[in-house]
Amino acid sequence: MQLYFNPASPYVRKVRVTAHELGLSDRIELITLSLTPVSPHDELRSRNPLGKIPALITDDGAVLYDSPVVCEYLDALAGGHRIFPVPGGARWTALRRQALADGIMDAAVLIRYEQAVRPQELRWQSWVDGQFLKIRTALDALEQEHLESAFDIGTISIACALGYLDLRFAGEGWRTRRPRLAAWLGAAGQRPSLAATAAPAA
């Protein structure tokens, strides 16, 4: 298998953590690339019409995207229901947490593009503030969750979202008002899958 990859992407990291937890990392070749909404990658677009990462080329040549689909495929490949729980309450909790964490990633990546790619004279601070509001509200909700009971697609996604905030927005200081969430990430971050996939410092 091949995975279109950038080490800073929290979505790609989610796939890599999943693969590591499932014992599939050695079967995936990483294809490194760099892209932004204004600098598309032609090879990637030929595989994924949206031009987004992650995109996984399976052993039979199919192309899967994006991270929720790729992660579920890897879980099925490894036998099923290891990262995605069986149907029932635990599954809905894991999928809800994945959606919440993906929303944090979406807002954070949009802020990153606004601040690093858009020309300064065109930047819209009120829009950035609105994205930060989504992130902060989601983090406050996660502070109330009991995350210690499972390491599944939900908590994997949360760990990757928090890692991206640390990478790109360290000055946000999200831990200050959320000590339980910070303590959880400190413990979860010791897992080999998260340690092995951490992005290099910006």
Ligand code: 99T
Contents of the next structure:
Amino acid sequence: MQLYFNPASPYVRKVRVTAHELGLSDRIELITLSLTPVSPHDELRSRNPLGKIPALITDDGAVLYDSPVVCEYLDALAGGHRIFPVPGGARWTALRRQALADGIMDAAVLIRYEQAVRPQELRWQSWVDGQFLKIRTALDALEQEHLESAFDIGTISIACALGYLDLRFAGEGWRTRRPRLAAWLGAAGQRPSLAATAAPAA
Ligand code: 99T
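Same protein, different condition: the form predicted on its own was shown, now please give the form predicted together with the named molecule.
Let us now look at the entire complex, which starts with that chain.
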């Protein structure tokens, strides 16, 4: 399999953590690329019309995207229901947590593009503030969750979202007033899958 990859992408990290947890990492070749919405990558676009990473080329030559789909495909390849729980309460909790974490990533990546890519004279601070409000509200909600009981697609996604905040927005200090979430990430981050996929400091 081949995975279109960039070390900064929290969505790609979800896929790599999932593969690591399932013992599939050695079967995935990474194709490294850099891209933004205003500097698209033609080869990637020919595989994924949205021009986004992650995109996975399977051993059958099929192309899969986006990160929830690729992670569930890998789970099925490894026998199923190891990272995505069987239908029932645990599954809906894991999928809701994945949606919440992906939403944090979406807001954070939009801010990143606004601050690092958009020309200075076109930037709109109220819009950035609105994205930060989503992130802070989501983090406050996560502070109330009992994350210790599961390591599945929900908690993998949360760890990757928090890792991206540390990478791009360390100055925001998300750990302040969220000690339980900070302690959870400190412990979860020791897992080999998360340790092996941490982005190098920006
Ligand atoms: O939007 C673009 O044109 C290029 N951006 C991406 O490919 C980002 C890379 S994170 N990926 C996504 O937006 C994927 C989202 C999708 N819903 C999924 O896979 O779950 C780049 C972060 C950074 O450079 O700081």
